[in-house]
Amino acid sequence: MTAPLRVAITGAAGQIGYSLLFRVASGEMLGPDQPVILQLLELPVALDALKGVAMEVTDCGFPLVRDIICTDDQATAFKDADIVLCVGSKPRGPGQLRSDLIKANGPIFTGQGQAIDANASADCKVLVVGNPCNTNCLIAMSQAKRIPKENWHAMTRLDQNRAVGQLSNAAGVSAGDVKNVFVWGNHSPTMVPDITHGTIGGEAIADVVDGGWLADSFDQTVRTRGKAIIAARGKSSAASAANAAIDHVHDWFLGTGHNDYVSMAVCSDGSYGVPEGLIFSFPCKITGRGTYEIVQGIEVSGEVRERMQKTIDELVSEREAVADLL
């Protein structure tokens, strides 16, 4: 029988967290076969809400699941977890500037990253879904002396699938046609998109749809769609984001299917010109069960190599911001 993995989230009982949850008990997340145990945590004011949604955890009879530990300690949260999805985070109050945000999430994943380290399975994977989450990952990164820093994630998966989706609309297709469409950099406004080796149906990308469109309105939708559904829905986008944390950790582990490459933002080791440390998404592709490479030898092209020194310089500017957590 395969041995359970050990499933830690934060933030569980929230909307994210909610919209993850039974999805990976159900084996979406990790396969049919793997059973887990789920380890969620919250705040002490928000355990009696985790309760409940563990209660209904139960009462879906779920097969892989193991057992279910609710709990206010990061320690009990994290012990030997094999996966931890970093969701919950401070959200950005009123009049609050990115950077007050960033500050702000500073300490809470100082707190988090040194206790996934002291707790967690040395093999630990970790993704950080609970926003800015490039520069959060890359403090809670920092505390580690034990788990490796390739093992960090941010995520910008739900970036790559907001450009998958409009793309498939705009061509009339189902999104499963479009493939290796891929997103540079921070997972903010300044994040770059590239369809330039993408394709449709197996036909060039700007071969499909109208470059007018590609130029302008897909790629402001794309860096702004969150701002548009907190607008429309007067929530943010709950549901989209626990989705793409279920397919970047399932690619992760099980591989990526039709996509040749897929966007994960990971620490820099230097490659395209992006400073070394730095959680930047690049185009992934797997190499095995947990494992990964950034892929290399992609050609780059004028304009988004310009629009990715934005990013970069974002990225530098807000690790400038919490240099003394690092």
Contents of the next structure:
Number of protein chains: 2
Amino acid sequence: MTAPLRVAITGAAGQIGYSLLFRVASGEMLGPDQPVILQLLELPVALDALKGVAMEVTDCGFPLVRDIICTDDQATAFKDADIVLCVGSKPRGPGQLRSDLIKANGPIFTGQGQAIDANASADCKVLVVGNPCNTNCLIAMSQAKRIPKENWHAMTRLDQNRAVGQLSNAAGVSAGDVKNVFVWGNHSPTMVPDITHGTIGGEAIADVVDGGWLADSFDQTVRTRGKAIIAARGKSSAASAANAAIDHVHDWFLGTGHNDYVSMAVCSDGSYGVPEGLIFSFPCKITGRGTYEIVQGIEVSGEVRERMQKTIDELVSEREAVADLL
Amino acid sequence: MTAPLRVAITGAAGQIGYSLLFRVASGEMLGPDQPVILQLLELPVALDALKGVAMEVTDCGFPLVRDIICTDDQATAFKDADIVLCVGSKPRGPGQLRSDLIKANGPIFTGQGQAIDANASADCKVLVVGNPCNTNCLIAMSQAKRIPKENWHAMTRLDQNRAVGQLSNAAGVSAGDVKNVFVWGNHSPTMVPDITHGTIGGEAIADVVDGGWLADSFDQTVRTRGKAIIAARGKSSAASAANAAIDHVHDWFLGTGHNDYVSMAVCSDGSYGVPEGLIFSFPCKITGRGTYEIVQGIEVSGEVRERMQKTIDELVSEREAVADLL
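Swap state to the form predicted together with another copy of the chain from the form predicted on its own:
Starting with the chain above, the whole complex follows.
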């Protein structure tokens, strides 16, 4: 029998956590034959609610769930974890600037980075979902002495999936027919969705989808989708964010099933002129179970290059804002 | 390519709906090769929120989703539906009696029953999740002139899954090792969990699990689990209810994968002395895609028989309370 993997989830009783846990438990993230032990972390104030959520997981009778641990102690949550999903973060308050949000989250992620590095499996894979996810991930990674830099990712898969959703609707095809669309940079409005190498049913996207819509609407829709969801639902994206986390980890461990790229915000090695060490969304190929490489040799248009510089500049300034934590 | 199935969901923007939609869309209910068209019904007041939920489904880029329809019109929602999940119902108000709740929901389910019968596929399968689900299902079924009685089910799978979860925890085994535990009767505190024919790892449950716990705690825990979840979470069961709906329909269409029973509240044919026409939870075997039979020849102990009578009596009195609607 396959040994269980320990999956730690922070902020597990929150909205995204509630959409995430049950799909991890059912096998959607790691496949139908991979048992899991859920190690759930919450703030003390949310521990009762978390226990209620864990009761509901038990009430599903999922064959893959071997154990559920509910705790407000980081060392317990991260103990021997094979995968950590950092979902919890301080949300942005009314009128709060992004720079203030970054500083408010900094200490959370230094603490979590240290606790993960001290307690998790030596090859633990970490996905930071809680925003601002790129810089939160940078902060956590900076605390690691033991866990390799390649193992610290932030999530831009939601942005990629939003782009795919828009393109498949525009073309009137299944989302599964849209390939190799990805996002450069920061999970923020400076992100750069890149469709220049993407295909729909094997054809170049610009040959299939209306050029006017692509120019006027597509990019803006993807970059501001989070706000549009809040306006419609009255709540921020939860199930779609959870789904993107599942997609990210699924592909990281099990591959994409095609010769495709996926967007992963990973530690820059200097590819495409992105400063080394930034957590930056690149097109990535999965090379094995839990390993990836940044796709090389992609031609970057002048316009994309210009916009990439803006998202690089933003990430550099975010890094400067938290320099004392790194 | 497999033709898509049309899945209508009522109350789609509610808590259970939000936990349900994304798992239906990802293929967990009908398998990874079955495309779906989601036909989502909400009250006019919740239509904006529903559109936000549909945006999030789009943002997942699910390859199996062929279309998403959001509507407050029953005829549109149920048009050509192959499966209807009746999730929406009026919740019980503070201090409201069960009998008042039944009367408050009655007109909703006469309307939905008529609209389903008039608009859905002739072989449409209906699962009523909204409580009181047995009698709501009875009311809806009573309106049908075209769709066979066998196609109208109410959900007791959550009760079965809760029983399995408790037993697997008590035995320290995977929930997948617990077989043929089921529930008789009404989805209410009169339900009768029956473990007398169940097994854990192939052995009789009474030989594996502590008899004192079985006698003192198991049954009570299962029957009052809904209240315990509310006490812990501050909200009623949503993800676990959605999961049970997925399990019910999955097994109804794709089988149990074993020679196992599952709890389904179906139209009684008089088996086990249950009055004909009541929607009653029996142990059921899946005999084909969308067909089932009530398992016959199960030995019913004197104690179980006595308790079955109470849940029968309750369902009979519920039927009397809504006699004018049938």
